Every structure is written in C-alpha cells, then in structure tokens.
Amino acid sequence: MEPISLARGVPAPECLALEELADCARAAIERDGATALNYGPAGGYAPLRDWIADRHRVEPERVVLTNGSLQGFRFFAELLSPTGTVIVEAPTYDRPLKILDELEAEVICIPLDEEPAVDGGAFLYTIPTFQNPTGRTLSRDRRKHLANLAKEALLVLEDDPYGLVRFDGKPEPTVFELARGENVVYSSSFSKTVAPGLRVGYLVLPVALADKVVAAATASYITPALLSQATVYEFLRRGNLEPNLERINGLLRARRDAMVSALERHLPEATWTVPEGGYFVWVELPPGILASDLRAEGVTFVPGSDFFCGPGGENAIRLAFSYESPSAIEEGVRRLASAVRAAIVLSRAA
C-alpha cells in the first residue's frame, strides 16, 4: 500500500520553480558574490532587507532576516517570554508551543473564537489568516481589535506565513496594518511563496527589538545563509513572485478542492473548515471518536491534541493538502473515513 501523507505542511514538488531558482541563484553569485559568499551582517542580505522594508513600508534597520520564520519566533520568545506571560490562540502552531515549553514561559491560551482582553504580559501570538492548524481567517472586527490591543496594553506577534497563498476571497488588512506597526511585530517567510529549503524568514519589528534580534542572531551564527537571501532577492528582483504565486496558488487550490470534495463523498459524518487559502483543514471527528481511535492504514495525519497547551483538540485532527496529488488526497481520505467507521463500530460495541 502506497503511503500517503496528511500530516506535513509541505509543498508538493511541482510547486517549486526549480530551473528559475537555479538560474537565479547563479545570477546572485555573478552579481554579488563576493557579498553573498562571505561573512556579512546578522541582520541579513542588505538589499533583500531593503525590498521587504519597501513592500512593508518601514525603514530598512526594522528588518531582521532569518533561518525560517520560526528561528524568528524562537529569537523573539528567547527576548520576551522571560518578561511575562505569552498569551495564545487555542489551537496554535505546534512548533511555537513546543518552544515556549522549552524555555519554561508561562502560557495561555485563548479560544480562537474569544476575544483576548488582558492587560500587560510579554507578547500575544496570533496567525491571523489561514491559521496553522485550523485554516481560518480573522474578520477584520477582530483584526481591529488585536490592533487596538496592541496600541493600549500588549505586544502582538503576527504570524503571517500562508497570507499570500489565497485561492478566494479578498484580503482582510494585516493586524501589523491595522496598527501602523505599533506594537505589532510581522513574522512571515517565503518558505510558501518561494521555496522552503532557501530557509529565508523575517520579522519587522521596532528598531530597539531589531537590535536585540539580531544580537542573538549575532550570539547564534557568525553569519546568516547570505547566498539563500540572495537567490530570494533575485527572485524576487526579476518580478517573479506574482506569476509564481498564480501558479501555485492554482495547483494548491485543485488541492484543497480535493480535499473538501473528498471529505463530502467520504467522511458527511465530520465536519471541517473549508479555508480560502493556506495548507490545512481542520476536521472535528464525529462525536465520540477521538484522534488516538483512528488507525488508518498507510495515511499519516496529526492529531488535533498537538496544536493545544493544555486539553483540546482531542476529537480533531488537521490534514495537509499541499503535498499530495489530487488523487492521492481523494485515496487518503477514503482510507481515513474507513477508519473512522472503524472507531464508531467498536465504540458502540463497547
């Protein structure tokens, strides 16, 4: 039996430009090797920083560029969780939560469908559009209201990896927009919208909070993948991420279709997100079946437990459709509903 995998939020091969990325990546070193194969600055390649300043509106010195988004979240809570308590969605990114436990930060977490109203702590999490795991998007009322947060009483920290992976809808404005960038730190990558092995993320962030970033960063490396940054800023140069961003928002969104219609034929008994973009949907089990009942045979997926920092999301899993042929995804998610069936019976012979 072939395996199949629901489980990584992975982009499937033919998502990745390759020959357009080797092109560029030997143009960068033509260009600019001589900066991008030596030591340089652990804030990043200087005009990749520029060309996200410039798209984000912000001076230069407020971008830090990273090894992935997520060695920018483990930068920041390494600063900050220290302070006090570090509040967040309930569910959340597993990996996030999986650092704050390392660093013993005191957490809590919110249910996405409240509204956090606290006063002080060290900062808030929040992945307002096609969240990680669940796929939803935040109305703008509640945009507005993490933005509000932010300006009266609480760091935000806005994860925004997924937001330009959209297949319907229009674009709500970012919280970091909403704000003006007050008091809202913008994490995002092109690990979705280029190639996740160039493993180029970045943070906008205040400028005394950029300096301190990039001293860990400095304490961490004694120099960033300057050669990835400078693929990216080719790429990025010679116009290339709008036609890409059609063509892969085009191949994933025949994807999610296929998952929502397979869910439909297969599975009536759940119920799910059906998300506008982004990588996952968020299926809630049929009553009494809990994510540890289901074996199903040469399908991986993750159990909805993971993505809580306390009770939660036992009756959940997340499915990834973004490796996964069309076909592939129909077939997972027929052998995930057999065994699923599976449970009910022998709960009811219990």
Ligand SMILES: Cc1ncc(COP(=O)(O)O)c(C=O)c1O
Second form
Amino acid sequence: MEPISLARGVPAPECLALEELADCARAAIERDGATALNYGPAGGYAPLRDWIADRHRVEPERVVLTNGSLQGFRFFAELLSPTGTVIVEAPTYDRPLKILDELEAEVICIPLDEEPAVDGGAFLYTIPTFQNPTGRTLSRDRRKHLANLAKEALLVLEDDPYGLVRFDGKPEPTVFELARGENVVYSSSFSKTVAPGLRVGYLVLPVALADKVVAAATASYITPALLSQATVYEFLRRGNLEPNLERINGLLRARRDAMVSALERHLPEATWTVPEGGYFVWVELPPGILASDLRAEGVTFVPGSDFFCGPGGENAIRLAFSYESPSAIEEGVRRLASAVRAAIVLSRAA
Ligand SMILES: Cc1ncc(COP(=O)(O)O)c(C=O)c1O
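And the form predicted together with the named molecule, for comparison with the form predicted on its own?
Entire complex below, previous chain first.
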C-alpha cells in the first residue's frame, strides 16, 4: 500500500516553479553575483529588504530577513521570552511551542475562541489567517481587539505565512495594518508563496528591536543565504508573484475541495473546518473517539494534542491537504475513515 501523508504541511511538487526559479537563480548570479555570492549583512539582501519594506510601507531598517520565518521566531523568542509570559493561542503551531519549551519560557495558552484580556507579558503570538493547525481565520473584530491590545498593553507577534495563499473570500486587514505597525511585529515568508527550500522569511519590527534581531543573527551566522534572497528578489522583480499565487492557489483549492468532499463522503460523523486558504483542515473526531485510538494504515496525520501546550485536542487531528494529489487525498481520507470506524466498534465493545 502506497503511504499517503496528510501530516506533512509542505507544498505539492507541482507548486514549485522549478524552471522559473532555476532561471531566476542564474539571473541573480549574472546580475549581482559579486554581492549574492559573497558574505553580506545579517539583515539580508538589500534589494529584497527594500521590496518588502515598500510592500509593508515601512523603512527598510525595520525589515530583517531570516532563513525562513521560523528562524525569525526563534531569534525573537530568544530576545523577548526572558522578559515575561508568552501568550499563545490554543491550539497553535507546534514548532514555536517546542522552541518556547526549549527556552524554558513561561507560556499561557488562550483558547482560540476567547478574546484574550491580558495585562502585560513578553508578547502574544498569533496566526490570524488560515491558522496552522486549524485553518481558521480571525474576524475583523478579533483583529481589532488584538490591535488595541497591542496599542495598550502587549507586544503582538503576527505570524502570517499563509495570508496570500487564499482560494476563496476576501482578505481581512492584518493586525499589523490595523495597529499601523505600532507594537505589532509582522512575520512572513516566501515558503508558501515561492518555495520553502529557499529559506527566505522575514520580520517587520520596530527599529530598536530590528537592530537586536540583526545582532542575534550576526552572532549566529557569518552571513545570511544571500543567493536564495537574491533569487527570490529576481522572481519578484520579474512580476512573478501574482501569477505564481494564482497557479499555486488553484492547485491547493482543488486539494482542499477534494479533502472536504472526501470527509463529507467517508466521515460524516466528524466535524471539520473549511478554510478559505492555507494548508490545513482541523477535524474533530466523533464523540468519544481520541486520536490515540486510531490505528490508521497507509495514511498519516498529526494528533490534535501536539498543538496544545497543556491538555487539549485529544479528540482532534490536523489534516494537511497541501502535499498529496486530489485522488490520494480522497484515498487517504477513506483509509482514515476506516480507522475511525474500527475505533468506534472497539469503543462500543469495551
Ligand atoms: C504558522 C507558521 N509559521 C511559520 C512557519 C515556518 O515557515 P518557514 O518555512 O518560513 O520557516 C510555518 C510552516 O509551516 C507555519 O505554519
């Protein structure tokens, strides 16, 4: 049986613009190789910093490029978490939870459907759009609430790698935009919009914090991966971003639709989110069934409890629709549904 991964939050191979990126890498070397192939400033390749600054209407000094946005999170958390409590959504992306755990940070988890009423702390980490793991998007009101919180009390880190990976509906303003960049740090990445192997992510920060993140980057590597950054810049400079998004979002929409209709067909006893973009669907299993009860063969998924810093998510699973083909998704959900059915039978027999 060919294994099917509904666990991997990675793009399908067809999402990667291989030929165009090969051409961009060559052009980046030909145009600016003396810079892109040398050691360079820890803040990143200047033309890309300028492009991002322009897009977010900030000064380039506020933009710091990192080797993927998760590394930006690590630098940020290393700097800030010793100063107080870190507030995260429950559930939230598991890797930041692991980093915070490694840093021995004090972490408070706030259920996703609650409006956080917090007074101080080191920072609040939120993924407002097509969240990993639930796929849900915060309403305008909730975003305003976070923007106000940022203005009044608490530094907010808005992680937004999926915002442009939208298949349906209209985008809401980012928390960063609603707060006019005040006390909100914005994090994003070209992993989902261009290619994750390039490892190009970024943070937009207040200048004083940006200097500190640059110092942390300087202390951790001699130079950033400038060729990757110059390749992304070449891709953007050619006007490829919008057409590439249209292409990728079409491929992902077909996968999201395949997953949702397979769930309707094979697992109607469960409930799930229907995200307008991103990579993930969050499935609540039928009452009484836990993710740990499932003995699924030939299909992988991530148990919901991985995304909580305390108890929670035991009866949920995260399914990624980003990687497999629509037909493999259908088959994967079918295999999962038989595991659920077997768990129901066992639980009745017990
Ligand atoms: C919410 C979220 N933030 C950050 C990342 C990390 O992305 P990058 O490849 O930019 O490090 C991911 C990757 O899956 C993610 O889901």
